[in-house]
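Listed next as structure tokens is one chain, alone, in the form predicted on its own.
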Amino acid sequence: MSFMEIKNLKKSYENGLIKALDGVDLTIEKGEFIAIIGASGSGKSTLLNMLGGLDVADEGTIRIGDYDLRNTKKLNEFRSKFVGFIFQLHNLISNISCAENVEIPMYELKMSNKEMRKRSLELLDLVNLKNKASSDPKVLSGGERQRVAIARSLANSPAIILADEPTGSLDSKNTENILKLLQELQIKENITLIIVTHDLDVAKHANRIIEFLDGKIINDNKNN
């Protein structure tokens, strides 16, 4: 059995008439890095929120380890025990510090507040940005943002990373830096990564591209 198996996925909005999801079949291994790409309204961004537990479908099933997403009660020990998300615009929280917004995830976690600010510290050195620990994020550059946001997602040690247009807001450096970055922690921690992109370029870096058209899948191609 594949780690993702979506089987005739659904998704309607608007009393039907908004068809977000129409059909999706899809199986995706542990481990792999996939872009999913297509138009606005094409059903990209409707999809990583069923993955992410974040919604639930009409009809069809999603099943992600042991968990059946469509019909479990356990959406939240779900999303805090196996998912990490990143955003285009971060969504960090000003008047706390990095290492505080690190740690946000983890208080579905029962630690303690030494073990969470150890692995938020961590979390921060991985992403090189450990001396910014105590700072402000509305004083760091976009990109330094976005690299909280990637500790961040990682605070839960999760299996898989959601990430909805991560490099949106970036310009060309920080987004080569920030794919790297997200290649080199996949690899490392075998994390299965799915990114939501407009951008040929940054999808280019995925094994696999998924390509999304009126709720459907019309592409699936690996790269080599």
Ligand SMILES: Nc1ncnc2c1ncn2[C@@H]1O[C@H](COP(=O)(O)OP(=O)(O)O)[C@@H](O)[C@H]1O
Given for the second form:
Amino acid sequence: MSFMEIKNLKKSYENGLIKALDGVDLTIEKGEFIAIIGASGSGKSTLLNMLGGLDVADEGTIRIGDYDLRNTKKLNEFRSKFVGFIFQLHNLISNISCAENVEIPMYELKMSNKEMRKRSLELLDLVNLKNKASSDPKVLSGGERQRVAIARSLANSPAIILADEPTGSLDSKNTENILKLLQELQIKENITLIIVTHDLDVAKHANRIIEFLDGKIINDNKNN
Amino acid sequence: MKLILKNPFKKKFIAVLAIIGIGIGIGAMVALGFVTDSVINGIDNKIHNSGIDMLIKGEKVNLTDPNIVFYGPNKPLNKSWLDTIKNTEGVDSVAGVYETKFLNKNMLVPINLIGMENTSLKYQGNITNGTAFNDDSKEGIISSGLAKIENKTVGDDYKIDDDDYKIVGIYEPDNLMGVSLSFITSLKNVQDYVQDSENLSNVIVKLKTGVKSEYVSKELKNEYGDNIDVSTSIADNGVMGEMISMLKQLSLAISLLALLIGGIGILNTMMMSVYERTREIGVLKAVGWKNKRIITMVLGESLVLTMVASIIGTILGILLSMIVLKFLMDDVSLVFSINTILQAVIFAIIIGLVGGFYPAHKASKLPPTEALRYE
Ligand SMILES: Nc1ncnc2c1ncn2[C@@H]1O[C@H](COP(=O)(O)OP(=O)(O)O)[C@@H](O)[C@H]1O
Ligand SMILES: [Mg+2]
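What I would like now is the form predicted together with the named molecule, since the data block earlier showed the form predicted on its own; can you produce it?
Let's see the whole complex now, leading with the same chain.
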């Protein structure tokens, strides 16, 4: 049994006028690094939402580990325990420190304040930003913010990291750094990393590239 | 939960506006409460200083009873009560009083005719001119206010219906029965005037030193509560009592208005705050925050706002009541009643919860996919 099994997944919007996902079949193994590419509006983000339990599909099956994501009442728990998200915009909360931002996913994990702070500092160290732990994210550069966002995505030691255009608002040098960092972490922790991107240079880092068009997979290539 | 403390102040202008609005409402509430309590306390002190610890009247008349026209709000009290009350534990002395009203062709309003023994006169005020009356003569003392209007002075005669009284003194009324337009003569004279020697309208009670009036009044109420009306404070009694209960109602009305306006203000502030943080709340949900935690966060924020408002409002109210007392009632000192402050805090909490509930609910229902949207 594969780690993730997706069969004939469908999702439409606007009363069925927009078929964002139009019958997607996909199996993914633990520890894979996948890039999802395709034109804007082809359904990449919609798939990522389904994989992360942020939204529920209309038809088909989607199973990740023991969770049947179309028929569970525990989407919260699934996200909280298994998924780390990185968004195109860093989506950090201003007015609180970077460390506090990294701690946000830990609230539902029954950790003490002390444990939370210890872990958030470890994670900020991992992304080389320990010295910015008490800074407001507002004063950080774009690349630094995205690194804090990565630290946040690791807060719950997720099995899966889902990143939607994580480098979309970064320059090429920062993009390269962020990707290297993600790849290192992915290998070290055996995380299943799925990145949505329209940048082929980014996609090249992945072991597997899946291409979308009009809500369907049109290419699925393993790099090595 | 740092967010609860920091989020409310992100949009400073709107938060400040809401805080000021609620603060003013709570301030008015607190000021009114403090002033009322201070006035009650001030007058009570005066009364107690003049030696009256309790005032006992006949049973309260039902407001629908047509006899209310004759008796006023209380029925007369049989004079046998004088002994009953005197023999109650803790009571030092009692004095019977008969109050009625008469009309005088010069005046539109009825004038108070008060009958009491001359030994009890100290409870009524100070005789500023002349002397006390003799209980066995047709003499009396006139309040300074009435003397002025009627243009009377010591030595003049004063006609009440067909009876002629000699004015032997002028007094300055200063307690709960000391209404400004009054004529006082002996108890016997007034009982003759009303042709009722069996009854009294009230009994003044002085307690033994160290005896608490609350304690004795409770005992009396337990024993005879259905037949008599015991008051230890101006707030329980007569015209002042009614004014005070009106003030209290006004205070309640202001509180309710503050609740309404404050609730709407908080609702508006929190709705905007939630709307502006759609993405942020989406992130919280995406990382697994349960609805309960999000509701707690938003409600907490709204409570922080209203608590700040209640602190500011209380300070405002204290200042306001100080000013009012200073300029209007110089001799009354401010009483900080915990009840009023407690009431303000409870109102703030209710405003926070009521105004914050809908935005909190809305926030918890925001779809987490909002966090990923990029437009
Ligand atoms: N919440 C939504 N409401 C309506 N239409 C949506 C919504 N989310 C996505 N869509 C539509 O679904 C299609 C796929 O969107 P998306 O998955 O975001 O594409 P991509 O990420 O590949 O650019 C698009 O046509 C988009 O407009
Ligand atoms: Mg997208």
